[in-house]
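This document starts with one chain, in the form predicted alone, laid out as structure tokens.
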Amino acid sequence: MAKRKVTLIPGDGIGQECTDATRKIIDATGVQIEWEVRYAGESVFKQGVASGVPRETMDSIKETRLVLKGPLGTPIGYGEKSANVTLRKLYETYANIRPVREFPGVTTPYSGRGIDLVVVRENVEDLYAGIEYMQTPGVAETLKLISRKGSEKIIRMAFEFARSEGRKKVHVASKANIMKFSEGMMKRTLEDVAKEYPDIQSEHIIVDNCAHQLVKKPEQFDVICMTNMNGDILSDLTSALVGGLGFAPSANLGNEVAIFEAVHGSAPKYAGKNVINPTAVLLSGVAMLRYIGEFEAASKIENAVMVTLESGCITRDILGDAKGVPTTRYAETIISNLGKQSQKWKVREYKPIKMPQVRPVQDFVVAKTRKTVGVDVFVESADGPEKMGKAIEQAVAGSPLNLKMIDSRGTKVYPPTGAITDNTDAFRCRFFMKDAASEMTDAQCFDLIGRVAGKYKWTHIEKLHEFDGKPAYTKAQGED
């Protein structure tokens, strides 16, 4: 049989030790893999590659479409973006799968509760799009981008993954009660997509309640689907329930490329000491084997890991320095246990995952009608709201747009409401057409900005739209 090519990125810090152990164990099963060793992360940043991902690594991934990687570091003073995030975004690996299950021999406060859940995290949108600005020298802004297309892909993935593992329920956790457009997109999408999966229960849950319930009763969850940052935070929480990040594997899945890696970081202070726990990277490798259809080898390794843990052969992160075994001994023991069956762990019956397909168009949602009714102009000012409001009203006199209100950090401060606010120098000025039946033109918008600019520095604008007759903007706190 031809060998399956896999791009192997050893990573930084403890990455080399984790991937060495994983590679040896996978090779010991007899699976035919040709490893293409390539580099990314800290060492590459120091060579002057700003992305942390060199061309030869990208070329290898383009050919293999399959990556097993160790954790990557971003040293201070080198590079701008995380190489981990760069790799996920370059190849549109939009789904981050993080399984969490109680391990034999690993004692935690939750032992015996039967925790067995999977976090399915959207991987390329949300605040992690990394689009940030300084509105003023003292006020920062990050754009939170959630698309219907991205939401549909990740929610369909959650249902398809549940089917592949024989799971019965999908929760979608969001902050839709506060961010009704962005986080609310996940809730609305769930309500539409769930109809196509009648064999699987589904439920929406507010993400802070989800965090509460994960600590209170984690065994109630099966699959939890979340937006990018919420999924990042809560998946780390879930790993702590079963022993920590040393037992936290993950898969980054896209329609073209799959990247398998541990959740944990590069932990440079432990590098080269032969004390780290490679289980997270190894189980990421197990997920990779299942992805390519090597179910027998995957189950063989999974059983061997559990037999090893049951025997008390565990690394220092669980047993401490005095009792924990070296990394190399742990890996060798797993190899010696290949072919043995765990008495306490039942390997799930897996089916090949069906990657969700959505319409490959950019305008995923098309409004039947649309109208531009006004504009928000973000300005910088050290003036008080009342002085600024009157100055802007005077400046726009004669314009077809009226100043409706000014807010500071989302709270209306002009016209005054009696609210007690600690303002910054970043304000949002909201303008609407005087004639509500009219639509604002770009020329009118540009004229308005020119008038405002005669009084104050402006940072950026947001047009106020109505799509299909509904406002496509939210009101400030205190706005009528």
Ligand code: NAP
Given for the second form:
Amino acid sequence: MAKRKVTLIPGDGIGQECTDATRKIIDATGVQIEWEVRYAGESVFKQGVASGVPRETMDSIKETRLVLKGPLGTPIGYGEKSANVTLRKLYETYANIRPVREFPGVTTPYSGRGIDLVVVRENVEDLYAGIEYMQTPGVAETLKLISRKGSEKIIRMAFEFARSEGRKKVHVASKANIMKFSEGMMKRTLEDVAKEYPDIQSEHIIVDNCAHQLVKKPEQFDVICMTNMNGDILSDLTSALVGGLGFAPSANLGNEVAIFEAVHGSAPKYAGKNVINPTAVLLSGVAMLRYIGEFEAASKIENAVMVTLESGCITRDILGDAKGVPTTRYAETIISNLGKQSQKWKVREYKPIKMPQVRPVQDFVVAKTRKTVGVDVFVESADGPEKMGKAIEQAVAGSPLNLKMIDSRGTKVYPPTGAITDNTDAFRCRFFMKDAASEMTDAQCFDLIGRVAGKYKWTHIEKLHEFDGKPAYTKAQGED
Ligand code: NAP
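If the one shown is the form predicted alone, what is the structure of the form predicted together with the named molecule?
In what comes next, the whole complex appears, and the chain from above leads the way.
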């Protein structure tokens, strides 16, 4: 049988030790893997490759489509972006799967409660796209872009993943109550997609309550699906419930490429000391084996990890300096336990995961009717709202558009409402067509911007649309 090629990126800091242990244990199962060692991260930044991911590594991934990766350090002071994020984004690995489960011998305040859950985090959209601007020298902006297609892919992935692991329930946790369009997209998409998975229960939960419930009663959760930043934060919380980062594996899945890595970083202070816990990288390797259909080898390793931990052979992150065993001894013990099974700690029955296929062609949500009803013009001004409001009203007199209101960071400040706001120098001026039946033309929009620009610096605009008769913009706080 031909060997399955895998790109192995040892990574920085403790990465080499974690991946050495993982590779030895996987090889000891007899699975036929050809490891192609390639580099990324700190050593590559130092060679002057700004992305931290050199051509040889990209060529290897293009061929293997499968990566097992140690953590990459994100140096401060040199290097442009995180090579980790670059790798995830270059290959559209849109789903970040972060399972946590209770392990024998790893005592936490939650021990005995049977925590066994998976965070399915959207991995390429949301605030982490890093589209940022300074609106004024003192006011920063980050765009939070959430697409229907991105939401559908990640929610379908959550259901498919639940099926592959025999799980029963998918929660979507979002902040749809506040960000009705962006976070709300997750809730609306769940309501549509859930109908196609009648065998899996589903429920929407507000993300802050989800955090509260995770600390209070984590065993109620099975699969939790979230947008990028919420998933990043809550998956660190879930790691801590079962003993910390040494036990937190992850998979980055896309339709073309899959990257398996620990949640943790390169922990430089432990590099080369033979003390770290390689379980997170090892269990990422186990997830990789299941992804390529090597279910028997995967369960063999998972069972051996259980037996090893149950016997008290555990690294110093859990047992401390005096009792913790060295990394190499831990790995050797796991190898010697391959083929053994714990009576008490069971491994799940797994089925192959069916990667969701969300129409691969360009696919847009099309509104039956659309109308541009006005425009928000964002301006920089040192004047207070009262003075600015009057000046802008005067400037736009004679235009087909009316100034409806001005807000400061989302709260209406003009016409005055009696609200007590601490204003900045960044404001949003909202204009609607005087004749509500007519649509704003681009010429009218440009004329309006010219009139505003005569008084204040404008920074950007957002057109106000109605799609299918419904406003495609939200109101400011205090706007009627
Ligand atoms: P970190 O490397 O995850 O380490 C934080 C702490 O977690 C360590 O000091 C240690 O705790 C514990 N720890 C992490 N992995 C462990 C393991 N395998 N065994 C035992 N203990 C472990 O986080 P960081 O110090 O914030 O980041 C270091 C570098 O890694 C940064 O450059 C960061 O950007 C990068 N990073 C990379 C990734 C990635 O590759 N995906 C992810 C996160 C961070 P104690 O100190 O309590 O012993």
